[in-house]
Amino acid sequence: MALVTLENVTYRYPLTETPVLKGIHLSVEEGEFVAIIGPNGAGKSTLCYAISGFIPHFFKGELSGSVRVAGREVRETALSEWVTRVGLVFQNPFSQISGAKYTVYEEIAFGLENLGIPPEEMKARVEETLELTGIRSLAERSPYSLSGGQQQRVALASILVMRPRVLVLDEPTSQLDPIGAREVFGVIRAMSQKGMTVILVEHKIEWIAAFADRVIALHEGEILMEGTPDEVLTHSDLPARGFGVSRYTQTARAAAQQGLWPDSLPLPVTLEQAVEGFKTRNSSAP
């Protein structure tokens, strides 16, 4: 039995007429790593927030079809609930960080500290997701003191600290710089080796060929295909459709038109698989 279930769900945010999402079927399993792309207005963000719970909750708007999560639906579940099933990672962490708590460590256990988490759990959560996310170091600063990396990193830990079943991350790594990035997609990567349930929107197409399991791409609010990042990454259609794509996709397309791309492979993702395709392809030339 899936884990995330969403049938036919469709949204119109308030004072507006055409439907961002429309007639969306999804199935995310236990333990699945599920990448969602899509170019600027595809529906992405509205997505995350419905899965999250934001949608009916927070926006209001208009939702028909449904959304379930461990077999609750997201209309009868309280948010406050909600929030210990789903996590909600935003693009900014400073739209998480609440602004209330002066230390890394107070900042963490806040949310605990609203639903009442007796102290001695609290303690422990916290000690464990320091661990979990590598920032012990970082406990008695200020969550304004760190770089970028760091504060996403903090924003991630308050979401992990409440244990939620599954994790949505709407574009972590969106404002990052590399080193920050690369932070927040190490921890990410270990949650999912831990056996989260990962759902991701990312416009980083190596990171995603790298870590997911299976990639929906979305586009004007509908699925326009899924499959396994091979298959959908380097699909033909999504460059015309507003996709982004690799440039070693790029480069291997460019180069199979030449003939200079072994016809056996897949055209490649990231930079080990075009590397080992240029070599077979140079190992087998007359």
The other form holds:
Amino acid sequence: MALVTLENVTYRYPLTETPVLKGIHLSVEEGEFVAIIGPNGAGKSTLCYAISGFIPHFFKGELSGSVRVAGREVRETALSEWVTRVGLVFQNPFSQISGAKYTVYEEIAFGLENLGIPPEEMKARVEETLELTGIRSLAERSPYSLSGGQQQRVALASILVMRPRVLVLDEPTSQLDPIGAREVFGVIRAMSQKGMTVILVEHKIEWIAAFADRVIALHEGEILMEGTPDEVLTHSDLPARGFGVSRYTQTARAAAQQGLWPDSLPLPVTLEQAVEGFKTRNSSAP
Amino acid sequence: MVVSSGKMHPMHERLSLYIHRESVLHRLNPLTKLTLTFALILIAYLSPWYWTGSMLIAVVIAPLSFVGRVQREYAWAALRLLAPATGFIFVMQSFFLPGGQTELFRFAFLRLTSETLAQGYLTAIRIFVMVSAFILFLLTTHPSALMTDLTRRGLPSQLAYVIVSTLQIIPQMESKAQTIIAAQRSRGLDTEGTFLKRVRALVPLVGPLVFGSLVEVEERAIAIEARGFTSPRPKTFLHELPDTRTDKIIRWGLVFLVLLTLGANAWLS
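Same protein, different condition: the form predicted alone was shown, now please give the form predicted in complex with the partner chain.
To see the whole picture, the full complex is given below, headed by that same chain.
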């Protein structure tokens, strides 16, 4: 049975005319890694808020259809209860730091204090999360003295420590430098490998190709297509509709038009796939 | 982004005077220290004896700064900030308070009498006690320890959050303001010159700062909701803050002293 189910979800923000999400059907299996791609304004963030309960509990407006996680309907569950099932991490690392705490250790414990977890269990869970996210060395630092990548790992740790069943990430690396982004992806991948259900909105197509089980292309509030990373990410309809496309796909597509890409292979997304393709082509060329 | 070592917390980075040391004063419950602070202030203002304030500084506050092992920081604040300010009040009151019979000195519009001199000293020393007591309190009490303790005693957690997060976020906003100033200057904004010119230059600085902060407020609200801030379950606390019998005895003792002073004040007047 699917862990996350969206049925015919349509949502309109307050004081707006057109819905941002239009009749979304989506189901995500336990342990699955689903990536969501789409141009600006496609409704990616809104979809994240809908899954993580901020729609309808935080953002008012008009929601129709059904959002279920582990059999519970979002409308019938309080937000403070919902966040223990679905964790949300978003772009800006700075604004995810609560400001209520003076060390990283306390910052991570903040959510557990709110949930009324006993101090002994709290400490055990914070310790475990520090290891998991590789930020043990930052534990006594002020969250405000950290780099963006470190702050984002603290934000991620602060959510993971609450042990949600689903992790929703809305462009978690878009404000980070390459090193920070790699560190954050490392944690996300490790969580996925441990069996956590991950829903990731991301622009870095090559990372998606390497990690995701399934890709959903969102366009003007509707699901345009979904499938395996290779199917979706190299689809010829995407560039014209404003989707980001991997530079390796672009290169290989241009090469294919000149007959320089092997017909037997699909277009590549990652550097490794591209190298493989050109190798094949060169070894079979006269 | 300012990167600093974990051990050092420059004051401008967190808007707090707290100095981390091991001492009896540090180990006292925050409420006990808060009670002490207010008791010192009340006694200084209520006591009918003229030299109470001076005695409190000499016998209680200064020695306590040694007990708390923050004597250097306390002395620095007292001499560099507090002494000039209270000195100014003393001089102004001594010369310009109306009344006073026993003239000591007269030059043009300046007139010093022994009565205004005594009154000026009393006012200055009371302010000295008040600010000193708070400095000592802030030097030895971590703001989050104070808020945790008060929340446990029934202060609404929303209010505690507003206080602590403001202390932390103001320095961040300050550095953001610096960035905006640099950005607008690089586009030719003149932030120097006459007063009027400077005021006009504020407009393109305040806009981005205020609107940027408002967007951030929404995001921060989402972030703390995502961590169950509004959960109806009773909160727990990571750090146990001991509230010993000694703490309770000290607090009741202080309340008793304040009442005693109040009684003496009523009796003698």
